[in-house]
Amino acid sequence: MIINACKKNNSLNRYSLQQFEVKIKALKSYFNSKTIWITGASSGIGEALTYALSELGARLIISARRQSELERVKSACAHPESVYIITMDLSSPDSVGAAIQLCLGRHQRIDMLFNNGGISQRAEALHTDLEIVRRVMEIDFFSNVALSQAVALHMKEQGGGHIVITSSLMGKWGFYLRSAYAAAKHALHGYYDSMRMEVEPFNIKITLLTPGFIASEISRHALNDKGMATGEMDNNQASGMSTQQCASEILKGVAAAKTEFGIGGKELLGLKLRRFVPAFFEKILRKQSAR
């Protein structure tokens, strides 16, 4: 799958067939015989990562609500025998804690996490209960800040890790209809940023990706103004970068300990117009569809 994705991707291309070949050896020798624990596993961009990580020959422990969509997701991997999984919903922080002491007390070791689980918002602020903003920041924020935090003191005892968060090009800047995701993924920006320099010193790796348009299942996901999904996809997403070529970016990044980066197509050229010419960006934005 990984290797389909690069040739979609043109590499190809750029390269000789010898030195592709050179880095996606470079990838299974980084991402091979790890533990590697990834929320939101059920489906989009979790579930690419969990078929490219197992093909690289990584030990898996997958997690998200739906128990019958996770044991789909392990029989199609490439080593199913190799992927452990845990049922957790992040909005509850029983469940979550549940997660924590299970995975914890099964593996000795684990040495990366991709907290890529959440949920998207397709509501105007002025009509959205504070309830439905709470619920958008319990899964997007609090309950991503406590599995980090668990899972980097049980890296620090084992002397290192990586933990790598998803984040959104909405934590870049807010658009229409998304006020309590961008607020969400704000706030992780600067919580990561933060604990980043903290954990340093105890070699642990902290890699916050900023994907834009991926064609993933999360805007029919998305709650609206009644806390209820959308069941919409919208435009942009349909046309954006598959999850599988979306998952061979964020690993080549990974491998590269990249603090933070964008995954998708011109719409991460927002991150270098809203840095050099914000009020440019802004007219921009503006005229973009909310869908």
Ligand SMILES: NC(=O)c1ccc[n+]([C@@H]2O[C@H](COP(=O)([O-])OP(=O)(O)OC[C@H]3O[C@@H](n4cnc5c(N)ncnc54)[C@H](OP(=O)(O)O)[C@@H]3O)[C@@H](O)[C@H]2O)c1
Second form
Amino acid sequence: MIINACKKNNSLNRYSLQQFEVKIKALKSYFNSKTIWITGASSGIGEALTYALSELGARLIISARRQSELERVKSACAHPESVYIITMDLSSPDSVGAAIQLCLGRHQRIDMLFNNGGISQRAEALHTDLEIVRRVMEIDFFSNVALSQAVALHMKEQGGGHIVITSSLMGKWGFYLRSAYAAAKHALHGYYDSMRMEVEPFNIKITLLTPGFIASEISRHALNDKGMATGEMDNNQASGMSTQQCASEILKGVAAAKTEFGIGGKELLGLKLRRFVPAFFEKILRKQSAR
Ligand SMILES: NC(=O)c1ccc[n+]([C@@H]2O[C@H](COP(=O)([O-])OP(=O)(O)OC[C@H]3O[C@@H](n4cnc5c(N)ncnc54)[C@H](OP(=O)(O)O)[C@@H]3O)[C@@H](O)[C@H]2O)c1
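The structure above corresponds to the form predicted alone; please give the structure of the form predicted in complex with the named molecule next.
Shown next: the complete complex, the earlier chain at its head.
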């Protein structure tokens, strides 16, 4: 699957088959036999990462709320016998604490954590109750931090590791209907840019991912102003990069130990426009469809 995703990637046309094989070998050498915890593995980006990492020979612990979906993902993996399920609700500190205890109690080593589970928002700031803002912050920020803290302490003891955080372009700027989501994703950057400096001496790497539009279930699962899932697929998501290609891009960047990188299509141009021509970027942003 990862090999197919790499082949579909246009950039591959620039490389000879030999160079392509070198890349797959590099991925295998980075992820093979590693013990990797992936949150948000029951759908979307986390599901695609699970398939790709299983194919690369990693031992996996996969988490989300829906056990039945995790079972489906496990059974579709290349090596289901090396996939362990731990259910966890990121909106509940007790559930996150129990999952951490279970995971660290059962596995002597955790080489990598893909801190990927999360939820978005499609509701106006003025009509989003503080209770919903807090829920988004709990899922997308506080639980993410709780997992990283516990796993990083474990990694320090074992002599190193790699933590990968799925942020978003919404961690770089704000947008219509996403005030709480953008706030939570911005908070991740402040937290992990600081934590990275502190844990580097312990051989712990931290990578922040900033995906753009990826064709997952994110907009369907996003919370509306009633705190319910919208159930609607946004045009931007529907026409976005496939989750399979996204996973392939993520693994290439992570294996290269990048500190932060974007994944997606032309929306990534925003990163450069915002930096070099901010007033022009603000104008363009206001003209984009909220969905
Ligand atoms: N798709 C995009 O365009 C895009 C862009 C930028 C960033 N991202 C980020 O990518 C990450 C993955 O999202 P996705 O696009 O793959 O969306 P998705 O298909 O909706 O997947 C979200 C995953 O998070 C899990 N999750 C949600 N709420 C949870 C909770 N309370 N407790 C435990 N797990 C929970 C879901 O599992 P359960 O429902 O089974 O719990 C699911 O596995 C998120 O952090 C998202 O913010 C996505």
